[in-house]
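Presented as structure tokens, the chain that follows is alone, the form predicted on its own.
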Amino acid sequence: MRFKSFSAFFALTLALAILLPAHAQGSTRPLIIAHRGASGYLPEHTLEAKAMAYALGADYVEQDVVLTQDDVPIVVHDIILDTVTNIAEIFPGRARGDGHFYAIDFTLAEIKQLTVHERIDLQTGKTAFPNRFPLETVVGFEIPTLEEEIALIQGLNRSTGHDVGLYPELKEPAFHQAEGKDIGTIVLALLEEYGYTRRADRVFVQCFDPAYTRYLREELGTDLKLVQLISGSQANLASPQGLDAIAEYADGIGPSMSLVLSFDAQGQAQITSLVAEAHARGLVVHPYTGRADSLPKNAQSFDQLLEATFIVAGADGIFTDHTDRAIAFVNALQ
């Protein structure tokens, strides 16, 4: 696998230069899942952000996956490209009627012409997180394919001796189906090509759509570990009845942090029964998203959030934008 940009080569060099011996090989400590890579430090889902997350010690690296017009799985958080690329500048006039530019309307060759930048608020044009990587800095970040990212992680696993896992999310499968594409079939085939077929393999496949997550297990027949994502608006899935249904097809849940804990006016953590209920059904729990620069209301520090998540609530892992800080916390527990 060849990387075409100097920045991707630099990312590999960075990973090898500052790799920390923090990966949890056979450890029972909580898993640290790099949310969109090292997205607290570099533009999300770029190969550079993934290499840095690897270097910082992530146990798993997340990939949000959508399809291009020519059926190539690419790694970008949304089915639209407006918020993280210069697509309106490169392809003016290619937006749909709602004003958005959809990845599925562009070939991979076209998408590779885009430059990725920090996520922006489309209403204000300002970055979503003002103290992160400067919006005006032009480095030449690209949208990677899922295959490029798998090759990067597997290559680093070989060269470093670690075994960092993949954590792909299938984005909006119903949208893809309406466009005549089955994202699960395509992604599972690629994972199989790279050796990921068994539940014991270092990969979790996640999705917000419960019918589709079940479809992956029961219709497509995957044996990979499945995680049912649960947003704050899907609280019914976090009920005892919802968890009973999830346990029929999934290995874990990825709930919004708000479904696991909150902080009262005095800054004390208030824990729900969700983690305990999930564990009673044999499900692991990986809440999202731990951000040092965007704490839940009334939380006093990132360490307090991690303590509440792991020690008080008993979660098995966390999606975080700040891998290094989460790794430091869990390593201190040992």
Ligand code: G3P
Given for the second form:
Amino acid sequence: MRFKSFSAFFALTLALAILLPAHAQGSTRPLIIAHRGASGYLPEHTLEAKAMAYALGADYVEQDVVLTQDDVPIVVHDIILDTVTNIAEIFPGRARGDGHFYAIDFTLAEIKQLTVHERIDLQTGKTAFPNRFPLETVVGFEIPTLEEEIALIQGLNRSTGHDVGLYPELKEPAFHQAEGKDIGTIVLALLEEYGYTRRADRVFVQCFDPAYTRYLREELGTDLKLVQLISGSQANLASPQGLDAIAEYADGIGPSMSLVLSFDAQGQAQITSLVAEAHARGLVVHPYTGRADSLPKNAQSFDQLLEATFIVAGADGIFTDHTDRAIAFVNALQ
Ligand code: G3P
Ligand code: CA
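After the form predicted on its own, can we look at the form predicted together with this ligand?
All chains and molecules follow, beginning with the one already shown.
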């Protein structure tokens, strides 16, 4: 469906909100998960981006987690540090044979000497998102530890009276295991230290590796909510049989948006059966990633993407780089 004006769109979404399932409305309004913080506005995974996401009204703030050489969980998206820091300048000669600088080869003290900048495309050396925070603007952004970020969120929860949650992703557990480290054991212990142990707590732990996500539940015995991430190339996990298996250990799925919906040449949303299949198995669905400045092919606007995600497809939340835009959308549904 195409919308001639925002007011027409607004009226229709309100009408649909009345007619459509409860999870798209009211007390079960969709969750807005700040993807790498307010990454549409500040360099991803900096504490500044997390504080901004909090202030913009996120329900959950995401942390991608990797380990340092000295076993400290840090919040950064990649197991290499080349994409968002000046590591080649600070530690020349410390790259591996493939030319990359791996976080796991550096101590926390070394990583704290780095400055974080906007993400670059390693092929071009240019900023990945041209209209975001300037690549050349360096104002002392650091890579935070997971503990620093938890302290920030808990501190803000206390000072504001809100209850914003954590959404940590365990990055590349097999890589960590090959390096002799069990990232899940370390992260779950830290979460426990800060009071997160039960299903009811405001945490979702996410991972792309299905064997490892199952291991968190069945071997490490966590009771925290687990979300099985599903990339566009893991379509087998999104099959009915795949979802049956996921429902044995997880509470939800985090699929690539491409597995949930697309837009045809006329700009109309076309949904798959994935959300319905997941809901039939008691799994919540939080697709990634909603970006106002990088829409799916043929999508007409970010609001149209959100309308398709929540109202047409019926997803329970979204990972987004633009928390403010998503919050404004779901608030208009109330
Ligand atoms: O974890 C949800 C989403 O963030 C997955 O994609 O690559 O941004 O971690 P990625
Ligand atoms: Ca992630």
